[in-house]
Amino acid sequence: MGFIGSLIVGWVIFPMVLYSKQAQPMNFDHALHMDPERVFGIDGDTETERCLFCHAFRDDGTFAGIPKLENCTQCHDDPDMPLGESEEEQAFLNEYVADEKEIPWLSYYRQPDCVYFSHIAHVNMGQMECGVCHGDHGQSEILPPYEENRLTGYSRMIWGKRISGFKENTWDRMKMDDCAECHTEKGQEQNNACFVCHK
């Protein structure tokens, strides 16, 4: 019983206590926006190009990350004229567009402050698809809750869903070992040097 109890505490209860859950301020349907048959105005022939339409690179090559409201209002510019019929869009128009207020998104993929990560080096130079690190997030219809490690303050997407650290897919975790593994597989071992990522 003691062994079983320890397993339950370690594998079930501990993760529940370690991570807090918080809903995003509103839902965002990635699948809808990535579908050129249903949404017009988001350019791109490939999935990566359509991701980059909203999650763009700035002129200096840095990654803009989560889009600002000004990106959304390129299409959703009139609170009185929604493009669809969903309650979510109308709430977005009323609460954020009408008041010109930024959406306080919670970032699933923010790395620790000591980590430097260049999206443009991986996407443009490395020719990597977004899904290698982000899985099918671009095809999700409902945003998952944001889970934050109560000790470190970082998202569970960084450590990984499993408390054991075991992973099946490249997008299951975003830890240093995962970066090094990918660099090695692609013959880029020189990028495993400490100061490539820790500036």
Given for the second form:
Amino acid sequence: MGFIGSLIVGWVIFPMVLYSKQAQPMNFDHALHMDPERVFGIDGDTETERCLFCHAFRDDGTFAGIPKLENCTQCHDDPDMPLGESEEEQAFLNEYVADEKEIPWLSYYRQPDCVYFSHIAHVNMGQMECGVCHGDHGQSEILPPYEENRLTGYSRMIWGKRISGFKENTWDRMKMDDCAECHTEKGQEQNNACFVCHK
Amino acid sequence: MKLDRRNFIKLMVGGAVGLQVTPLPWKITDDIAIWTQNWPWVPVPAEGAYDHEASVCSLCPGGCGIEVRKVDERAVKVEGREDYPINPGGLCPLGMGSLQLLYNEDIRFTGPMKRVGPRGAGVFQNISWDEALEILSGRVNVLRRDSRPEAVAAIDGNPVESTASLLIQRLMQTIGSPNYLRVPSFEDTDRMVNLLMQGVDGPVAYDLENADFILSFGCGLLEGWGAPGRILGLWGKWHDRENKRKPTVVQVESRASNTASKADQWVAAAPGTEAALALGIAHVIIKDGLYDREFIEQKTFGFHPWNAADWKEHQGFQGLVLSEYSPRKVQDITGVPAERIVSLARSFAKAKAPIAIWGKGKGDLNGSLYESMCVHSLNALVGNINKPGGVLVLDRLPLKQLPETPLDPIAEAGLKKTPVGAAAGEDSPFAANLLTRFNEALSAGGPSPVELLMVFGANPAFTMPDGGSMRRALKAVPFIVSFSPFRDETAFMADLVLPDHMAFEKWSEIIQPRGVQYPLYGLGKPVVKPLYQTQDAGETILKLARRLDKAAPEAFPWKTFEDIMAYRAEGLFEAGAGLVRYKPAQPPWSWKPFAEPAAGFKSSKDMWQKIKASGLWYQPLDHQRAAMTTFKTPSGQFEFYSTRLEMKLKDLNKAPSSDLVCMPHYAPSSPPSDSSRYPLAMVPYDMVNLVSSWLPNPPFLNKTLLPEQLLKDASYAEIHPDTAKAYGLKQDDLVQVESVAGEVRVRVCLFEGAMPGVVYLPFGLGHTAYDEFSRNKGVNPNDIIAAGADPLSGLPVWWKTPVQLNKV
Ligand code: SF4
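One more: the block was the form predicted alone; return the form predicted together with the partner chain.
Everything in the complex follows now, all chains and molecules, and the chain you saw is the first one.
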């Protein structure tokens, strides 16, 4: 009885209690925005190049992360002239574009502050595709709810969706061991030294 | 199932075993580890784009080049600029902590306010700018309509030549009040020394970079003296192991300050006797024939005896010094052994490029005029004026003057009235108004002659070394308007607050950083957008001027405050000289031919744009050698006897009572108190990590104070163990330091570096305003300084106050 009870607690109740769930402020359809037919100027040979159209590097090489409203308004510039027909877009125009208000996105992939991570080192020098760490997020139509670990304040995506911690794909988890595993596989073991990331 | 003991244990054991095969314990352990590394209450800057803004710091007259690191719009760090000649790469502690003065609603005003609580309590209510300006202009207009414009007064703490200061003077002229008062500062002393001895009305310029013997009369080189960014950097260079030309630094100071303890020699003269020491040194130099004969014979006046036109015989500097200041006599006055004076004089005179410098502590406050003249006469004796490593005669920067202020009849009449703080006669012939006199007049009782007082860039209720007389004067004024960005002591007395931007939100000039030897104009730019509803004080003045009725509108033809700064900078363009980029390989203080010619600017506008981008206009020494040579005294020489002063006194019908009045000499300050009642001396001191100016102290800096400087709310007085013994005091004992002006309560810190018989208190503590980190921390030595008047300048004597110690 105790055994079974604790299994239920550990596998089912615990994850429910540990993570809080929050919807994003609005939906964003990645698949639609990655379509060169619909988004002017987003052509590019690889998917990564298309991701970088919005998730760009700044001039100094730092990664801009989640785009600011000014990226959106390069196309959605007139609150009275939606580009599509969805209600979502209209709400976005009314609420954010018209008021020039930033969208308070919740970041699925923010690493702890004690971790230094350079996107440009991985994407440009390491020639890695975005999907290696972020999976097929770029093809999604719906933004999943953001789940936050109540104890650490970090996104569930860092530990990984699966509470067991096991992974099948490279993008399933983003813990230190996962970084190290990949560095080792690629013959970059020197990058597993502490101060490379914990500066 | 029955829950008996056996089953209960089974349940527990099963549960415990079961838990091990769930992720719960492992995940919890991991999360707790992460939680401890990232406590959510530890502040971390927001994510965003990194950016650097190059600017100039205007928080002190040093004007360092700064680079502000920003994440999006948030400034996160201030660093020193490598491409700026003042402070290559370095900063002082205030500069480092300065962002705490920007992002702190507890010490800043966030918009215009009017007072609703009692005076001094700091309880205000938000109002609009329109209402605020209406209240102020309404009051000024009423006084002008009543033909009483002189009932308006202004206290100005902005640097003498700054555009803000000129604009405030212009406002006062337009209103028609002669009651424009400046907070006493080093600028007063330096300009007077320059005027009397060298004939120029410019700042004092020390070529420290090229000096090889620095004789400092109490200058806190490591405590933030001069342009602190420059001096601290220079000190580092002097002490660099690679440096083969390390100069000798001699510190004359009664207390073992940081500078004294790190100098090559420390000479502890009794406080207030430094002038005698300087003249004792002069005695040896003259007697041993070590002075620069060529310079003395050809370029000076008043060294030898002479007969004036009226056949009056004058003894001359040489005679005075030889008869009155033998090393023995000076030993008796200063306590410095005669042999030490002799050897110091010899090594000073024999150095290649010796320089004697003045200005006590940070050098923010005025000094003793005669003492500074005594010190400067050493520079003349060794002929090190306008030579490498000496004192250079610099004119003011060639900034354009503002056009004459047009006056209406009310203003004309008002300006002819006698100022409330009028200085008079032989006591202070060159000062028009004195703040100390103003205070006396206001606190004398009876109806206040001033009905409306405006305070700009100053916190005199805290910084005036006057035993609290400023505060008493403020209480007597019916209506006070503060333009301070900060919730300081003076602003807490105000009825209306029109807050200025903090320095990093506006354009601000540094017109010739203090003590720097080549012409330099620095311009700080807004590095962040204004955070609150504050307004540049310059803009506020322009807006106020437009609301004054009947006053000539053409007095303020400019649209914005920046237009006025640009207008004045046209003078730099017209001078046809200057550079706007600094390359570390070509220091402007080098006496070698400067490779680069003056930059050709297309127009003054072009030059202004470039100054705005670089924050800098300067002229290397080599470009202005020709301008450096002449003394502009009436005799055209360096004057050991000031003929200008003599003429001035005659004009005032107060012919000098003796030759001494016009010459550097030592006179013991006559304490306005009974020496048996107050047998000890209190000497205040400055610390580099504690702000003592009108600005608040960044709370970070409190963390750098030692427990024997500030423990909880109590600050300490440093006294020598012998003094402590005589008074039966131990470390940490609570004592009352009492003077004629008042008393303060502190703890005792036994310090071998203190001179016996002297009590040392630090400047910068004892605020009663700002936030919890500053309020009621320690005591303010200004509260017990019984401000006598320094002869000739009339400014407060703050460097020595007779006191008594009473054990509590
Ligand atoms: S020395 Fe003066 S100008 Fe330089 S950083 Fe410090 S406060 Fe600013």
